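In the form predicted alone, a lone chain appears below as structure tokens.
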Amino acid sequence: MKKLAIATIALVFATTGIAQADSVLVLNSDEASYSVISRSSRTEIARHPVGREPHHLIVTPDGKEVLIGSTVTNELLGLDIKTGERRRVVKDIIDPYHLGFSPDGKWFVTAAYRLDHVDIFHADGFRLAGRIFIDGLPSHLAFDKDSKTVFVTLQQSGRLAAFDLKTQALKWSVPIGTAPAGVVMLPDDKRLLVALTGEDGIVVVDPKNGAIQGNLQTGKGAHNFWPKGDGRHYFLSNRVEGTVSLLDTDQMKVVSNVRIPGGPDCMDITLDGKELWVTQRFLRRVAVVDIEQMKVVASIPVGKSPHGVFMLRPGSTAGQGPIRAVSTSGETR
């Protein structure tokens, strides 16, 4: 009966193209699908096919769409940010593993993890400006505030690289630690935080030259960041340890931890700021954390190897900033 009820709801969703106001999207990277979750009922209400190996998502600069990267079919699926309705498919985006728009909205960048290159596009029309081949499994992206530079972690080679967006030239490439993954530019535009999935914490990097300014132990398999929203605190998933840490980036310390088993990975926060949703890569589930209590209050079954997660924004009219995303079983991306 439960399966029949879910199927009925899914049919309605597919027919109308309209999601519930509290819907959450979860990318099932090993199942070529994405789940639609009702936040209020804590249940999967639909599951839709999408290309092959979807990992990460990003909001368009105009705030109207969320783009899902399908790495094996070399395309982006655009969904309406309010309703989840399918709007378009952008072809010939090669291996779009991690995705990013520059803060000024002029550049779109993809890290081709499987094919070892970074693509820089003019965001208007997704016109390719340059393809940069670089060994070492390009993984995650971050930008400086003035939209001149994109920073790319290279998981296999343990390096962080910086590229000029306008010229596509390599500015610098430096070793920073084992299996770097998530990277985020702090609001002061003077510090990059990089998570070291092959180690037990993060490093603080100078964006001018890649020099390491400090480090912080968080937990084994430190992997990906998500901002709390106050410009100071960030969540960090520790995939191997099975925890999520809350970081104070002013004092550079761990404020608290919450245990989330099964390879916690990508995250998003509900629009009211009360819940953190975290994909559990190895359990086929997504966890819901009460942020005030830093306590898991639910764990919802989804598809195989859930990676990116995103809250639909029914009242949105403006850009929402970059969506984080992440791998397939047996890999460290």
The other form holds:
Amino acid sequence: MKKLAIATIALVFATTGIAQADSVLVLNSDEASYSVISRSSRTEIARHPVGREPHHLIVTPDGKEVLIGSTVTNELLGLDIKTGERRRVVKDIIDPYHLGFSPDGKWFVTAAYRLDHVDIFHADGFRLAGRIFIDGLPSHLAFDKDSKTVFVTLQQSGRLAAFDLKTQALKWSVPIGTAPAGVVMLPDDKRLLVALTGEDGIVVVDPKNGAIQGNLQTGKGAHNFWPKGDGRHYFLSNRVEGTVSLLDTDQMKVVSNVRIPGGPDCMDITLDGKELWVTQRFLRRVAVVDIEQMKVVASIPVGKSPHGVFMLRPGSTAGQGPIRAVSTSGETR
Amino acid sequence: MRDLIDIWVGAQTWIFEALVSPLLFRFGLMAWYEPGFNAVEYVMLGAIQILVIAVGMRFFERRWPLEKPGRDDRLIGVDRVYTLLNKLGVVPLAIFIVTYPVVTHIELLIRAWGYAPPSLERLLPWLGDNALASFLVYFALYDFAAYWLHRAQHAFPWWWALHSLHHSQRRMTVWTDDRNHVVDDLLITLALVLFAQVVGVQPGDYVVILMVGRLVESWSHANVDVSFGRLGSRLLVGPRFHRLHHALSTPQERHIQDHNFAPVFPIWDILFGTAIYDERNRPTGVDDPTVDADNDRGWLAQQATVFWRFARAMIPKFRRATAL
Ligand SMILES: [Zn+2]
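Would you mind giving the form predicted in complex with its partner chain, to go alongside the form predicted alone above?
Full complex below, order starting with the chain above.
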């Protein structure tokens, strides 16, 4: 009976295209779709079209929408953060691979991975302030706390670059290691963590000048961060190793690891803080990890090469820190 | 269905993590991580195609052959080499390495103008919600482009110099489809990849289009006396239809090869007036003895002589020199 009820609900949502706060979005990056998954029943309940090759998504500063970056069609698809309903399409955002809003909500930045440029927009109306062409596959980005600087990893050239948001001028660019990807600013605003996908760990970087302050071995193909929510612990996916590490950033050590096969990539945490969801790109699945036990409790089939993952949420995000760059920064939830 | 996908991607992941991923990691090629994973799928699909040809299609050739086994059987061997080199990724990898900078350059140029593919789903919103319909529409568009490229292969003398290698085979079989000069393969690949990007074919769909398309084309070269009826032969290209395109031209039918160009869907030949349907059996090959001489050569010698043929057709000075 329960199964039938779930199936009925699933059918209703599938036909109306409206999800609820129980839903999780997963971007199928080798397709032109995103999956809607019921968190409670752990099944895909709908699949909807989106431009071409969506990779990452981001919450708007007002906390009302989540924007999906469609890289090949140069646009953002805005969905209602509660229901998942389509709200709008923002055009002329070129190759929005990775994207984020500055903490004050004034700036919107995209890393055009394929086209080798970083675009800085006035978040209000998505007006382009500056486009900076930069060699070497700009891949992920993060901001400092007072919204003055954006930090961008350059995967091909192995560098980390810092740009002044107001003037869009390059502040510094330093060699950091092989194939840097995920980057996150710690709450103290004094340490940046950068994951080195071509190596087996992360480096700690001084946001003032890019000087390397330390490093930590985590696993081969260290790739992307996600905050646990306490301002101290961070999850990190290691794509080649096939693990997710839980890091303690106070002591700068690995607390524990969980094995996640299939090239684990982006993550998000359920609103109750109990589950970590991780996309398994090769296996066309998303894994559910019980955070307390650090154990995989489910693996849900989705589309091809699932990348970004996001929990829809009820109400406003006020009090949670309004801004988060999905898959990089955002110390609170 | 999902069980099949899990087995498939499980095997793909296993092969990738055992053989490809360690190399990419070791040599600092992590930017090729996802493409490398997709390349494994390409080779796996090639192996499946070879299996389907060698077991499935060969069964029909043995059971209902059109041309009985005979003295030209030895001509088939080289086509098997072409099929293996292509389907197992040797030729495609070489082509990829050569064309990658060109394709990337053109792609970046187009995209730098702010061009975004004319996603058909925007015109026809129902298409986005119907995966099968959308796949078929993109497949048809892709085939439309391939039809016109095939016509160009016959229309330009320099291109015919290459494509004639494909037509020189007197013993057409399920192995003949891949019998092409590598430069010909390269040009067609380049054109179709760019076309797919401009139109906006999804990468996931592209793999399936390639897989299904190539299987239909292998089948259309088969030496079988099988027909799918009036309707079937107008929906999908079959052996009878495509054999007419390979027919040896005679004084009565001088331009018979200027028909039935379509790779997968005969609709293009019907629409553009190049379709013929005829049950009479004809010998295949070319009436030009210098081209027919391809049949006496192995893979390497064919590649070398046909390249020379191509160079002469390209450069007028060479053409004059040979005319004298
Ligand atoms: Zn032809």
